[in-house]
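Just the one chain here, laid out as structure tokens, in the form predicted on its own.
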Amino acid sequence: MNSQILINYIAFPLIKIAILLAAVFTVVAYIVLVERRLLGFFQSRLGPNRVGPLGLIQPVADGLKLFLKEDLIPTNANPFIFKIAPIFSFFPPFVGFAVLTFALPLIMPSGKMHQFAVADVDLGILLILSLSSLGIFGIILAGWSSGSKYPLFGSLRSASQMLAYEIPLTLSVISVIMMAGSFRLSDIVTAQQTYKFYFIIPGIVAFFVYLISVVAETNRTPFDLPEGESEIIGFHTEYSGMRFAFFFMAEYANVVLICMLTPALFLGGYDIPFLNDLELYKTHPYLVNVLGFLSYAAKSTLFAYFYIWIRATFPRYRYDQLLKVGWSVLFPISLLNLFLVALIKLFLMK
């Protein structure tokens, strides 16, 4: 009995975590390569194509370069906080992947149901929103502890930017929660399968508010004011080596997390378009799981392309414009949308 508990509650979760982290680190590394190649295409130039066939070993070379660089600590810095600040930004996005569900549950020959998630918890979406808010502490601590005014300005920009866009983001996600009637991500996907339409249809306004807000939340172009290379250089100005790599990986891990969360909220997640998954699942569960995982990957790839496309297309906003969009445009729209979604849920989604 003890060995069975050890296998079910310790061994299996650890194996799931190891597989998930390996996959996430690989995707984070290669989305950087894909972004550099696509940006080269958009700008009529070549991207990295020298290290390995088609440049496929470039992420490994970049990682080794950052790992071997000297780790410098500025004279005026607070050494302890300066060292631990990158950790606060690095871990939250990786924990968020644990509550994502990648396919319908599979019933094993023993009769036990196997979930394709590390932890399909009841408050999964609330956990992801909470963790996304924690990442800002690493940026604030990094800017303050560097002992330089330019990183401090970058971290303060990031704090006010997060405050301006966290509220519209949360309100747009609440509209999805209202339609699904659950905080659990697998329940949100199942609700879209049951209703036979994706939540992007009744929640099209929430979707666009969410899309703009998550770009600002991840500090990506055109809302990359906390970094602002042409102005203040950014909160990570004084960092080098692996500590800089932690911030770099945290940003792209956040991008990958958002690219996987968005389909689950608005596009049915692992639901296969134009098929009745729940009926087909009764006769061909393995086929549905494989096709569902591929469908989820395709939808996530679409949003990853969107992130790269806007970086190549839009110029950076001025800081006053950024805050005005958050408080004067997205916030009232998200409140109005929440009221409309409540009416839709009350009268049309019974």
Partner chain sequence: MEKIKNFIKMITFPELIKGLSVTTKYLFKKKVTEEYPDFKPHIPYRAKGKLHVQIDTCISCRLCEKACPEWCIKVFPPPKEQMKTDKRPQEFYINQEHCLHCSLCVDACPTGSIHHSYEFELVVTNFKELLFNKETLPYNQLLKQYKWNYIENVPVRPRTTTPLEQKENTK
Second form
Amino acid sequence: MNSQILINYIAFPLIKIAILLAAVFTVVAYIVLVERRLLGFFQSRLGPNRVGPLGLIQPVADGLKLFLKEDLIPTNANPFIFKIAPIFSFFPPFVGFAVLTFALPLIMPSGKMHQFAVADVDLGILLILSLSSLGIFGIILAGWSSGSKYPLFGSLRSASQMLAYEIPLTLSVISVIMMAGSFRLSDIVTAQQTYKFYFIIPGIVAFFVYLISVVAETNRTPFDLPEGESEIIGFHTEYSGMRFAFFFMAEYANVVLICMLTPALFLGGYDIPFLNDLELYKTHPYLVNVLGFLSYAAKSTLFAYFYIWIRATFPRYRYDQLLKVGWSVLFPISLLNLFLVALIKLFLMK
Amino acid sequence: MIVFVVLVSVLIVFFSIMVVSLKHPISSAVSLLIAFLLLAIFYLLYGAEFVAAVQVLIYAGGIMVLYLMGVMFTDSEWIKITRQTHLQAWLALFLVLVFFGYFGHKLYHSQYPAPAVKRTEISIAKKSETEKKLPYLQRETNPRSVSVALFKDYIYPFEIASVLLTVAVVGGVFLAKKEV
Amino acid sequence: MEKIKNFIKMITFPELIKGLSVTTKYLFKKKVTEEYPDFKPHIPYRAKGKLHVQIDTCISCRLCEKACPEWCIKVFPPPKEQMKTDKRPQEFYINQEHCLHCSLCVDACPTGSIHHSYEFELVVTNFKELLFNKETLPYNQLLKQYKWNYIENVPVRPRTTTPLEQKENTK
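Could you output the structure for the form predicted together with the partner chain, given that the previous block was the form predicted on its own?
Complete assembly follows, chain above in first position.
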């Protein structure tokens, strides 16, 4: 085999994947810690700060604890499906990270351009949506195969919830796709840079619908009926040890993925605010790369903070209220908004 | 490439047979799910990325969830002890063989690849000033060619299908309501 | 006009913003957590810690030994000749392993020699470490202050209030 092909098509992507996965696992481990500490601050506590300075080694301790726990399989469970269910909910968010683009392309000294992404494919956002619709199988199969009533109820709750909120989510994402004219995430950011306004301005309604339904899709607190750790019992009741850790990590990986996706869709991604990026890129490409990456990170952190903030603030919805909001409020609003955005795209976006 | 295609097709056929032959309803639902996912891979191998994504999004992510929810409510013990076939199976097998032979004969004598269809040129009729600047709108991508085929070449069948779906929804609501 | 007001209220969600602002206020408030091993916690005035005996004032009357429901106190009085001049016990054992912290011995003591200290850390790796004798008994650093308060039998030190009570007082 030609060595050039080996480097360009096998070695280089593998290095990219390794870096991305390492970064994602670190962020997923530390967002748990950040959430616990911030929740503590919100409740005038201090949160976990015992392991290491400021509690920074806490994720390692948590992981070690879960790893050393006994792996139980209930007698009534269907062992095969019980074992494969965590995998179903584990892989979709981690695959979704592959299509994210983190900065404008890097120009090598030889004149070649390198994307700051593992696979900046044409399908982009559609791939993330279709993969996240697969995550629901992990929950349903986990609940069913546990061979116990409460996990089954939890999984049924979560199935109807995720079906109800997937539609407004998709419709509000479609309005962004319509404004940009492409599924590819780097194209969506390029469109926002060229139009010189972020898509949050014409799509403010879509943004709020997206924000609400994304919280429901990731099973976070105002909508955390699938788990309901405090009073109603959730789908992963029978899971322990490493298999539970898979569900846990999948949830937080979903949160991180959404926190990185939202800025790209509505807030211009790696665009630097108040600067003409594309002009500056021609003269100082490396500066724009670094600043763009930093601004993307800042926007994502803002959303992560917002997520934890609403978790600390709002109580849980009742189940019928949840479905009512999903089907009879968000769904018509997102449909109307789609029509509105189409009109804006036709007549106002010159 | 051809090895992958054959492998995926064999797996699809295997899992489709498992759907009808497995006794446990959840097991057959899971094998149907795997067959759907393999079908998406099959589309990907032929370069139809958009169709593959939609296959996963709608069939695997939407319809299979409804199936699984329905299956969960059924009494699986009752299904286990009932026979899965009856006398009509022989007739069905005969008809399947006849159709299989017919389509095999047709496929064997058909042209491959299919004759090229005259396609509409991909261009947005009225482009605004900013849209002309966007580089990616000039490039032909898989989703864009699918959308052009749907909304320009085959607009009437597409709209008729949507009307059919609306009729189905209205009919479903009518049947579900006890008093109209 | 009323309808327009209601509509604006409906689409701007003032309740949600109010809730979010409340949590933000708490984010910057002083935290109430006591970081125990690093900083000594605040101990209330009437806290009942380990038992402590002031050997110098003890008269070996063995009333505490009899009052103890768990029999965790054992007093060895001095020989009779010595008892006339020096009444301090020859040996004094307190088994903290069994102690209930019930204060019955404190009530029984005529001289106020036995009382609770502010020491509360009772975690050991060996049960024998919980058996205290005459040599190991004076473990209380806050001894003087406590003794003084006890004899007066009135809470001299103003009773420190918890944050919750402070809030109620200011109301």
